[in-house]
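The chain below stands alone, shown as structure tokens; this is the form predicted alone.
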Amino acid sequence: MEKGSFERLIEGQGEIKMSGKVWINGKFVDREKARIDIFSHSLQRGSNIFERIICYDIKGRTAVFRLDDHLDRFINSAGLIRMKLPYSKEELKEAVKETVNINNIKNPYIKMSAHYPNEEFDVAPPDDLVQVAIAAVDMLALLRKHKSTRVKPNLRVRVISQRKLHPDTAPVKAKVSANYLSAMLAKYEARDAGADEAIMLDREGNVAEASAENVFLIKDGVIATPGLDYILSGVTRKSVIEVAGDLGIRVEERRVRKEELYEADELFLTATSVKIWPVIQVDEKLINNGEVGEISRRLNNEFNKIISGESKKYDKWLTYTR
């Protein structure tokens, strides 16, 4: 299979770089001085918002993937927690531009939470006051170094016992520190059985997503992927339903039985940080007989053409920093 667009930036990237400047309501400081009280509500509580995001190096210029929609969906975790932004989308589409401008890293990764930095002992803080913050990193090197899974071109899953939050219980279209605790542990139990990612189900028994990816499935040609009554909105599952369609390929969002997954002729995890990630194995079961599928290779294929700025259909997914 070519190339994915995670694994060509793995490729040449030099040393970390874990300095550089963060952007904190407004101003710039030094990395090392980035910091909140660890007793700050939303250490303890959990009620950090964030959303990651990916540049590329386009002809030497830096192109910031689906900016918008990572935006829309910052603010949109923000009001699902009721907490209250200080700033409008597009001052924090400003703040990100002039992060990255001034950490000059290649293919950086954009990484912006808001939080509540007081401490405070009700659970629901009386303090209103939220920090937001938006760093550029060269987190690609960083998960290299420590031999990341999401660098593995090819996946082996566990479907596991841990289950999806259920809508009733938690905002799951948050993207909210709080959320992630079950990811966490659905990962452990994956690794503890020999997979590389973990496949959560919801309450009802059927496919929700992987620890913090979205799953699909093709069998006959037709895509399948849950909907989104379990799950988050992620930016690139968004772009692979379009991006499908566009090709002529039928996509169906829908509930996904457990008993699907092992009978699918191909199987892909897509995130902001790795596009589409092949699943080569469920549990025992290879799929395709442990090879990338056809249409897997065409959507990854369209996605370099994409991020590479080879197609002008998707121009309106890139954004300039400069």
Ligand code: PMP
The other form holds:
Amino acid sequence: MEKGSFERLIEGQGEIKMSGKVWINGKFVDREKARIDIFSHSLQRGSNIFERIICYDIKGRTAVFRLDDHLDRFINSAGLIRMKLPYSKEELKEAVKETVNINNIKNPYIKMSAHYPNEEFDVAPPDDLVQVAIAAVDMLALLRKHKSTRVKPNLRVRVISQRKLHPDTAPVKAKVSANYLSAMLAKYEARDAGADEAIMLDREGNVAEASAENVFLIKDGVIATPGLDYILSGVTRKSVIEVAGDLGIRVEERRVRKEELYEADELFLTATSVKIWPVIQVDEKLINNGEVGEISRRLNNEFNKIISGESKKYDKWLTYTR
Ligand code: PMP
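Please give the other form, namely the form predicted together with the named molecule, since only the form predicted alone has been shown so far.
What follows is the entire complex, opening with the chain shown before.
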């Protein structure tokens, strides 16, 4: 496959800026000094909640994409694990803006988290002390540093044997680190099979989600995506559903059978860092002869207009940092 311009960019040389300032409970500390006790509860027990938020450069100004939605999910994650966040949504919003501004990066990627910093001695946290950390890192530098496959223009997925966590036993709606052990193993299984990403099924054998992406398929001009029972409510998922509606494309949020993946005309995954990510192969089956399909392209074009600030209607999704 020919290399896309973005891939060439990733492989390119150039400054990799990994330093910067991290906001921790109201104070900025140098990235190198933003460290945690190895015996802290969140490291030992996985009780860290997080968000990843993307920003776009719009005519020289930095806009955070759907900041309100990310903060709502962050606050919801805290509630689901009974963590008492020491900041209000408004305070967090200001902190995000300040962090972006102080770091002065062209395409910042916001890594936001909250954890119990004190030493654990039990499964329950030792006390109520919660640290919120917000960093704005250079997205391109990160991808380059890790030679990430997340820049592949299209991908091959594998329906894996490990099932998605069940809401009876894990808070699947929370973006909590402990849930991502399952995602890590899913990714290993997919890679072992030569694929880029994993598709996990739910306990009933229907499609749930990828390791950290939501799944969409298109058949006969209609889009289908699994309902929210088993999965994280993706901000990109929500955006795509709305944009598709504007384009007059029907979207069904429903149970999606595994077999429908192989019969799909088009398939794509969605997530903050990859936006609309076309899938060209599921297991051994090529989708749309290995080409990105028409509807995926239309959605992508529309989405790109929104994140370039060209859509009045969706200005509400962009929070300028100054
Ligand atoms: N599912 C899971 C499990 C995820 O971790 C993510 C990434 N946050 C997504 C779906 C996609 O969500 P979003 O579009 O908000 O990035």
